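What follows is a single chain, given as structure tokens, in the form predicted on its own.
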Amino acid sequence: MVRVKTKLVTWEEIVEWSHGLAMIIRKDGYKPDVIVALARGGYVPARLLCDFLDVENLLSIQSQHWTEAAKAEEKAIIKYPYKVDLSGRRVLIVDDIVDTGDSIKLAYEFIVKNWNPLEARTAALQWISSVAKFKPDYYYIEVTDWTWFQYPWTRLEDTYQFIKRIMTETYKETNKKKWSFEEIVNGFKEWYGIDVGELYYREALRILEEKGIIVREGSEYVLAT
């Protein structure tokens, strides 16, 4: 049984969703002078919106809530705050998804207070309406059932964090420390219901080795405890 409902998002879907979001914004008549990508998930959608909305100016700000895949910190924070004068300019703040809503809400409040825009609005490819405490001005897809969306730009990061979780949780439950590559792949598919492909599994295991979380013993991977 899948433990975390996960959707594997393709690059083609990202382009489609970004174009659809741009059409919604255009239809509403909002023409931003500056697009602000909410780092890190908002980078790609923001750049695509620049293209589809013909906006030249692109900035970014990092408002962080999720520090591990499918696990949130207690509160969002602005990392590396800075000031820029956007007087007289309309701003669009863009993220990939609004789940709790804390990150984009904090970024919006910070930008309005410190960057002095003429107007600021928010946009996301997806809005999880069942759990979000903040509704963006624009979104392309409303998600009513909580799902972890596995975007192309977080695929490796999510994969190694998911594998780490599988191994550590299984160790707590069964004391199992040694895994073959095939067991890890099968466990990944069972827990998350997706298949990211061999390249990502191999790269994820390499990173976990570098971090000292696992140790390679012949053809097996051993959880370092």
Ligand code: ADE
Second form
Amino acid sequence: MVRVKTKLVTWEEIVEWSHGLAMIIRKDGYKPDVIVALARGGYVPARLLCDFLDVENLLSIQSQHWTEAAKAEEKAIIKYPYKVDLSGRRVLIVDDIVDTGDSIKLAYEFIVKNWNPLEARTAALQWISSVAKFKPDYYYIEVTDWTWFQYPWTRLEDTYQFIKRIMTETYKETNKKKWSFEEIVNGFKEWYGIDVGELYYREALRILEEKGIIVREGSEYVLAT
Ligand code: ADE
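Now show me the form predicted together with the named molecule, since the one above was the form predicted on its own.
Complete assembly follows, chain above in first position.
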């Protein structure tokens, strides 16, 4: 039984979606002078939009989520709040996905207030309309049923976090600590309904070992507690 609704996104889909998004922006007649990639998820889509829309200027801004002490809610902040002068320039702020909408809303407001653009619009490959508090000006796919999209640029990070979750949750439920490689791969497929391939499982286990979350015992992996 799949526990988290997950979709594996391929590089081919990213090119197709970015092209589709570029066509929507072009048809609307918006010609940005500068694209701002919202780090880190917006980097690849922003670079592809530069290509498809023939935009030379690419900047970046990073937002980060902080979990406030004693609060379940996360708060988005601009990580390096530097200032640039974009007066007279039309800007397009790009992210991969608008989920809660906090990051892109914050970036948009920060840029309008501090970078003084002539105009600022927002774009994302995907918009989760059922949960987002912010609707981007342009999006390619409207998602209504919340899903975790496994993008090519977070493949490894997601894989090690998913494996960590499978091992810790299973330990809580059944006291199981020791896993073979095959059990981990099968567990991954069962929990997430996707297969990222051997390279990513091996690299993820190496990272978890490096972080001291698991310990290798021969050919088995043991959750360190
Ligand atoms: N980042 C924030 N929300 C996400 C989602 N639903 N899928 C992938 N990356 C995300």
